[in-house]
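One chain follows as structure tokens, the form predicted alone.
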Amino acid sequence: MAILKKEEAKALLQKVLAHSKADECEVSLRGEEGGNIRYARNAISTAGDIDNTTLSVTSYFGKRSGTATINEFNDAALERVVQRAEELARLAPENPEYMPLRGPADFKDSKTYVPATAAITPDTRADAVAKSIQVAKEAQLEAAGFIENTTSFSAILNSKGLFAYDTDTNVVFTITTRNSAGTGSGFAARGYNDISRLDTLSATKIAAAKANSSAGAKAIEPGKYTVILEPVAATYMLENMFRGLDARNADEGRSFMSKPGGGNRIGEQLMDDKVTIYSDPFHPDLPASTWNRDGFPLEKTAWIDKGVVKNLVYSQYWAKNKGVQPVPQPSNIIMEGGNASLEELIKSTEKGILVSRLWYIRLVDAQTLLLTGLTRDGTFYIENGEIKYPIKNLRFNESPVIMLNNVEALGKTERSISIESYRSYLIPPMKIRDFTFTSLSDAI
């Protein structure tokens, strides 16, 4: 099924909803189409296209609910999926946290759809990959990478009259380069709504430079160091923190936002005053959906302002429980930066470590958000404002909350993607003091 326009999606959802005999019913529709290329050892290994549309029906009888999903759209299938959802709802136990569906609301149009990205062809992807492979060959490296573009739409309609629709385009590119001896590695990742912003040639040049300059790494003693985290490395650390911006987890004593003795830390100075984190679906460099799955409009929201906790996510149920207004989950996250370039952050460092990327990150302690993980794809020792030599990878034990209390400087914010979640953020490079490394790793 092709990407449905707003009127087409609404007509299909109304057709499905007409079959409902439940007390309440919500129907959602999501579709995507696109394609991808995967390559390794400087040659394309696989390529494919994606075309998928899924319809989901949730029926409610009192506090009981049931959900059924299909990907076929003839009249019999549409009626059958509603019946199945109702059958499941009658069998389900009551949900003590049930909240009624929301009624009609006005949602602003998002800026997430770019026609040029929707028009990407297999040739477009092949040309982008060819540029990447050529860079790797010229640098006498082997490249492994992935490029994928998607055009998608989503829509919801419920029996209370709420309707929302959104369409989106996205293109993601990741590249790893290694030398033939297996002693040097580099990485780059890019993700945009707009294909015109993707430059696979320059991204691969960055990865190639990392790979060639990281060969011959030296061992240093683990300990506390001033570090400069490039945006990709910072994103991997902070993404774990962003997931913890939830009021219920905090109020129930299960997160780093929990207040000793009960409650949460809204209003407290939790981080350095250089730290400001917010969400804004209308930000031109990181456009996002303007509504969420529960039918709430999304607007610009401050989470951390100059180090002070301003908001946490409140679900509809938890907001009612606490007597406050719901605060919906954000559709994007942005951290303000400074004016310095990465090179200027390096020049300002007497002794420290430049970290290109982190990986294999695991949670050690939820209440302090202590994480452990490893550096990779280019780690370098800095002395007297210059990169002196590559160093062996290191294991770290550090909390992003403590890390953001030790901020010395922030660079210019840039768009960065986490390949763990394939989600993009606006994150600056950051200079952090007393970052804890606990051991060496021989892995490249």
Given for the second form:
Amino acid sequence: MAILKKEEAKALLQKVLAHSKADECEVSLRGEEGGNIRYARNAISTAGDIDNTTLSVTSYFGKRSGTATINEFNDAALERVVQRAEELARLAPENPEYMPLRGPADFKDSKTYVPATAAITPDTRADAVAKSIQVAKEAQLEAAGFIENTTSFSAILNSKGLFAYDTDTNVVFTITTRNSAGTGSGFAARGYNDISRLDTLSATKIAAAKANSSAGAKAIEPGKYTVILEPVAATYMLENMFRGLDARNADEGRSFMSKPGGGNRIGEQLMDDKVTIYSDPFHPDLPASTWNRDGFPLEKTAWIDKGVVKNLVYSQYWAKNKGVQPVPQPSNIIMEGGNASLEELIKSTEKGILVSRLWYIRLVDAQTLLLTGLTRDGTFYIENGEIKYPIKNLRFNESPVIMLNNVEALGKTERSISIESYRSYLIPPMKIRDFTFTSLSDAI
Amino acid sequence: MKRREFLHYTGLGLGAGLLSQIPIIGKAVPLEAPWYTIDVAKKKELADVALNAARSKGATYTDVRIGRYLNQFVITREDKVENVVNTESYGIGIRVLANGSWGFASTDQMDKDSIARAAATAVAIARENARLLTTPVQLAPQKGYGEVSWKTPIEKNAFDVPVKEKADLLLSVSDAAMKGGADYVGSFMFLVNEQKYFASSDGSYIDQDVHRIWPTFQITKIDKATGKFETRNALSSPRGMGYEYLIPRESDKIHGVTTLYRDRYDMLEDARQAGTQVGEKLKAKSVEPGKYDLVLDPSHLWLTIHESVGHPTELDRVLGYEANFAGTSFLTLDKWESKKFQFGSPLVNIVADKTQPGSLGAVGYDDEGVATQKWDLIKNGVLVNYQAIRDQAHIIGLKQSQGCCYSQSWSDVQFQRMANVSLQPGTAPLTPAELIKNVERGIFIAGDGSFSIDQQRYNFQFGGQLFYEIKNGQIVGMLKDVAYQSNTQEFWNSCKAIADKRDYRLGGSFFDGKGQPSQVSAVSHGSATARFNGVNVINTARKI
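Got the form predicted alone; could you also share the form predicted together with the partner chain?
Time for the whole complex; same chain goes first.
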């Protein structure tokens, strides 16, 4: 099924809703199309096309609910999926945390759809990959990379009259270049709504320069160091913290946002006053969805303001339980930066480590949000404001909360992606003191 | 089962803010729908449509996977059933070789015209990709098996067990844990049935019915005065079994400081223990960092085997196909060619085995129509082999594939995935208790916890669920804040004792991630309790 326009989606959802006999019913559609190419050893290894549309129906009888989904759209299938949702709802036990569906609301249009990205063809992807492979070959390196574009839409309609629609486009590109001796490796990652901003040639050149300059790495002693995290490294580290901004977990006492003795840390100075983190679906450099699945409009929301916790996510149920207003989950995250360039951050560093990318970050301790992981694809020693030599990769054990208490300086915020979720963020490069490395790795 | 599907239905992505817009995957089916399979003659007819269409467009090789994937999720939280979901996904994936290059397309429109169109698309993609080809794909020969079938040898189909019975068990688990002192309990049951039909231009028509089960929980206790909290996860392992896994047998229990389980799991008993142990964890002594002899239970060691042996012996990583994401491998071809790379101590024998009963990776044939097998990876400590598929076999001189190809669904392209990789038990009689008796300063670790390893699989760090201090051959109490770090080769060379086959057990995961776009695979790892001398232990306690 093609990407449905707003009125087409609404018409289909109304047709589905007409079959409902439940007390309340919510129907939603999500569809995406696009494609991808994966390459390695300077040649394409796999490629595929995506075309998926799913209809979801949630029916309510009192406090009982059931959900059914389907990817067939003939009349009989539409009727059947509603019946199945109602069967499930009748079988389900009552949910004491049930919250009634929300009524109509005005949702502003998002700025996430770019026609040029939606027009990408297999040729466009192959051409972008060809440029990247050519750069690698000229630099006598081996390239392994991935490009994926998606165009998607989502829409919800419920029996109380709430309707919302959104459409967006995305393209992500990641590239790793390695020398034939296996002694040097470099990486670059890009993610945009707009394909015209993606330059696989220049991104591969950056990865190639890192690969060539990271060869011959020296070992240094693990310990506490001043680090400069490039945005890709900082993003992966912070994404783990963004996932924990939930009020219920905090109030229940099982989160780094829990306050000893009970309650959460809203209002507490938890980080350095240089740290300000917020969401804004209308930010021109990171447009995002303007509504969430529960039918709440998304607006600019402060999470950390000058180091103070301003908000946590409150579901409808938890907000009612605590007597506060719901705070919906955000659709994007932005961290404010400073005015310095990455080069200026390096220049201002007497002794430190430049980190290009972090890898295999996993939670060690939920209480303190202690994470472990490693540097990868370009780690360099800085002395007297200059990159002196490449160093071997290091394992860290560090909490992003502790890290954001040790901020020396922030660079200019830029669009960056997480290398695991492929989500885009606006994150600055950051200079952090006393970042804890615990062992050396021989990996390149 | 796709990871995003798991996250969506279990709510484990909730509170995870930015994961909230994960789409729902698959079609729902009624909760108590009778379990059935699709007529094999119908599948053969559809497969032949794809094979013929691809050949007519110029494909020199074609394989077709018709998949019907059923999942069931039963999810409880404390005294509430949070969600019960059935899903079904049905469709066809077609992979072709044309102009020496791979192409792939899939569709869920199971009419003959749509299938023929998908086959033509796969050929067109292969031709487009061929312009960036450096070496044509070289496929290891594979005989056609004709019409054959295979089924996971289950005793009780978990999809036939009433949902209420499963929900009642999980609610009893919560009750047992809360009575033991827990503040919060989340318990889950995940059932998987992959009905897979494979056909290829080699002449194979393979019908398989694969079953998996994963019952698990997480228990949390909070010390309200200090604000400290601890968790204890289930000591179950996901298995390639039916509901019989949840029917306890005394003969499958190993009693000690905690009870451990072989081929049957007593979920209620484990929850009762966990409810008590999570309180003990809160009061446990924080570990003093330093070198310890580690005694690792199979419920823990499976993950170390997975990360430090399973992944670096995957040939696609060795060759660089995962370089942009999951990484490469320190086990380069020259180390294998030397025939003397001492991966571990002479006690260390590690096999890959896609035939192991009860394991997650057990199937009769892989996803490119190769009969599964068992082979040595590490023999007496020396690297002797890798894990390979049909387009890699020639690189290591194999005449046929080792049968490691897998795709998470009909809609994803198949590629090389890990076989069950297991440490063989010791040959001399040795029990875990006898093994601990010889340890002066050590830690016994049970259950899997935090895990991280570098992109070439040298440097790793692992946590766990339960940590017990060993002094002069005796377990003297519980520790917390424990993680150990090592280098893979040093670690396996520090292996100084392995209990015998009486202690051999399987652990594993439903969610081994790899590839771009990322796919998950279910895999098991077996071992007996093993001892590793002089491993570096760090203290993970911090203050914020």
